[in-house]
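Coming up is one lone chain in structure tokens, specifically the form predicted alone.
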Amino acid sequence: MSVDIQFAPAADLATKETPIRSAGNVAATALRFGSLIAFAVILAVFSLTAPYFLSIGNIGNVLGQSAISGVLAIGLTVVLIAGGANVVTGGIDLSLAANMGLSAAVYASLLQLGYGDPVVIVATLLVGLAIGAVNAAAVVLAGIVPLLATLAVMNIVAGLELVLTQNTVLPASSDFLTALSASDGFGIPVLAYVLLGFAAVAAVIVQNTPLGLRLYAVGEFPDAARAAGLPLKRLLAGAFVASGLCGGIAGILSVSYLSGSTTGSGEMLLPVVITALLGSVFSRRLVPTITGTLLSALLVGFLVNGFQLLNLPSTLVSGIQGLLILIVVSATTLLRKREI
């Protein structure tokens, strides 16, 4: 006795799956390259409607104005890479904006006490590193979810800033700050070069070194990284410390840009998170990258600048940012489910 097993014709399966697969591939391609097209369209629209939008001076201003948020977003990107893109259970650092505020307050306070720039710069960077170390200890040693750990640290740091500044503006000036806030012969701010140089160094370290590859492995494939013998806790802790260092650097840039320490640094948090998350769409694999975060920071900067040149309400920018992040997160999630 024999049993005849009849398989479905391969050609039928191919004809049923091909349109679905093709549609999915088109959607994936559109998502991966649509962000660059959208960036180009935004530049084209503003250049046609706003005079001087694409002038060298205006582009330099956008780069300079994006320096603080760009450095903070790069720090957050490092944490996203090492901790995973899940902002609830993975990598997130909500204390970055508060870190910048306290670092700026320390910088301005020490300058007012008569310390020189070298001492003040080192002290400010140490403050940023210390905040990053506290985050690392809370997440790695205490095992607290990064979202809650950095939220608690954010409130502590914000409170320390209020105690130090008494909720007042601390003016600051020095030769270093004057040089940092200057512009070159083309009208391009020094802060623009600082952003590009910092992003280039970070991109080389994160995207072109074994250390960067290990950070991606820890964030995306923790089980495989553990099986390979990678020190997961040390790498994750290092990412939070690096993020803290970025907060300290951003604090120095903030003092230079605003000529002192001002309150309200918490308002920077949401734009920084949006910038870091949006950066994924500029990556071919839809993962956080330093270059993607830089492009995202410039996209947000050009949006704000274009709205200002056209005298449109700046509040619309927040709405557009929220809409962009909703579209990107939804599309990325659907795309990953399809790939799984």
Contents of the next structure:
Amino acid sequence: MSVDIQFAPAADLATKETPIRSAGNVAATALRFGSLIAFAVILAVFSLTAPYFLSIGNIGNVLGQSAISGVLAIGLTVVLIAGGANVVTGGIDLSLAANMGLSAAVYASLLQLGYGDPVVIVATLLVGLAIGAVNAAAVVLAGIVPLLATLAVMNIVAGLELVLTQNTVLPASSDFLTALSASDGFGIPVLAYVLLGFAAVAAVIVQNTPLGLRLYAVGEFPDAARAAGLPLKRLLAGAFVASGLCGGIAGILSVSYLSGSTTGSGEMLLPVVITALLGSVFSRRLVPTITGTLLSALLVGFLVNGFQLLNLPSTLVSGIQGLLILIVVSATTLLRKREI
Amino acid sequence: MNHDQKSGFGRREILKLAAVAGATFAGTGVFAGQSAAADDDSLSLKGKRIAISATGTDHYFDLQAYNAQIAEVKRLGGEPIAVDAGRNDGKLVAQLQTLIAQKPDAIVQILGTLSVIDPWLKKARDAGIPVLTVDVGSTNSINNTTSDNWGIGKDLALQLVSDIGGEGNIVVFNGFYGVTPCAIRYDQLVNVVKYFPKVKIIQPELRDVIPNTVQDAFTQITAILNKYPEKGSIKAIWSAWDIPQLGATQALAAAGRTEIRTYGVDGSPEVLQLVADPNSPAGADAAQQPAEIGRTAIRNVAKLLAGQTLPRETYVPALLANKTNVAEVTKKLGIG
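Give me the form predicted in complex with its partner chain now, not the form predicted alone.
And the full complex, kicking off with our chain again.
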């Protein structure tokens, strides 16, 4: 993917004198807005066919339901940006879902031991940061490919969670958790605001600051970034630590959503990876962006929600979901090739 | 059931009674099944939307109950909204939230970890939607349709204690104490074992897992057999449902330790087959009637919507299948 991006500016220049210029422009326009149009069409179809879909409460529900996977996918996006989007050798953090599981388990355990919310929140975020730091060390200091480094860390973290929880559900309740799992006067869950607020902050940092620009430079053009004197290793390590922090935050959200820590956090991994990778189709240059990832998380959320409201058998849902993702990704991939 | 009578008996009588418990169960089962079917002619769910939320359908019990509920809602003229969370707690909560937004005429929740689902069952109740449950003892549920898990737990424990002659070490899988029926069955085992001082539950207890329950039970039991290599050092293996029992039974057969007996609950066809096999270590399986439980829960919804008052719990009898009566039980369950 990063190779394609490097060619993209050149393609723009080349189209100037070729006869396929208009076709290229149409394709580029379709590419830029096709995913958004597809998203809008899906929303419109559900609005017309599925009862309750367009209600404020339901839209809030979908936002709230997407909060955990959204925060995780945003963390992964930061790593994808800084590590480059090549699936095999580029940035990836496979330990994110396990991180969320362990963070949630730590939160529930400490709460059960009688600690107050402030202490527990800080401890949980530190656990997330620590896992991010181990990833960073494995990738930057030991030089292991992120795919393998984070796979190993994933197993360690999942093992720690099993030791801590004995693979059982740890119920947890506190004033903070109750407030986090509540809804406002319009029936919109607090988690929905948390997702939007978190995404807004992350988007400002990544898309609108020099730091964010450097992250893109490190991921897309490492040689140029090195020549420009950017601290490559520090930026890449920072991305993994930020991703770890997202795991910790998602852990807290998960404890509030599920009223405790539950088993099976590892199942979140693939949906989160899909969400982050799919997010690229919502950006103009087809690169990972925070807003793209947010839209992608919401697309998946709305699909699942719409299917349930249409009363489709739930056995069909995951198949249809996969099919739609395949269609969207292959359409944009084909368009992108044509553009180049 | 006759719990009160039995509590006054001595040890020998209890052991004898355990042997006939299966037959007692079976008799009650048929009788109760007939009486439940007789009173539903006037019931109707015409024009009603009934939400059916299942934790998962990968287990025989869940699938039977889930499918029977969908069929029963349709039979009574209603529209089922059926959702299956695939044993994923996050998905389960999301589905419940969406169901609440859909405002169905009632929600029936099949199983689930109480601490996870209860806040959302409460939200449904607060939103004015009647909540009924299958196998979940929630204070937010108007009626819980279930097997008599106290009876199941007691009879299975008595069968176990009887089979091992009232003494020896037993291995226990206790991974899902957070799931109410499992907790009741486990507590009943402990209650029975308390009166047999020569029966010891090996510590630490094992924890069964989902998914890969069979493989995991196989591995755990193989490991514990290596720790207790002498024949007779373990007499029985108990689990609150029969999928760990399946893995445990396979592990015993593989290790040649068929002197050890296994015990479980649910009546999955593959486990009942093992109980029927005279060479298999599967000792007994308390077979529930999941489809009947599902139908009963839906009939309860219809009764509630017709203005009737429901009891807190509706029990559907279970059938204890042991080595001697298993053929009869499978025939009654219609899965022979």
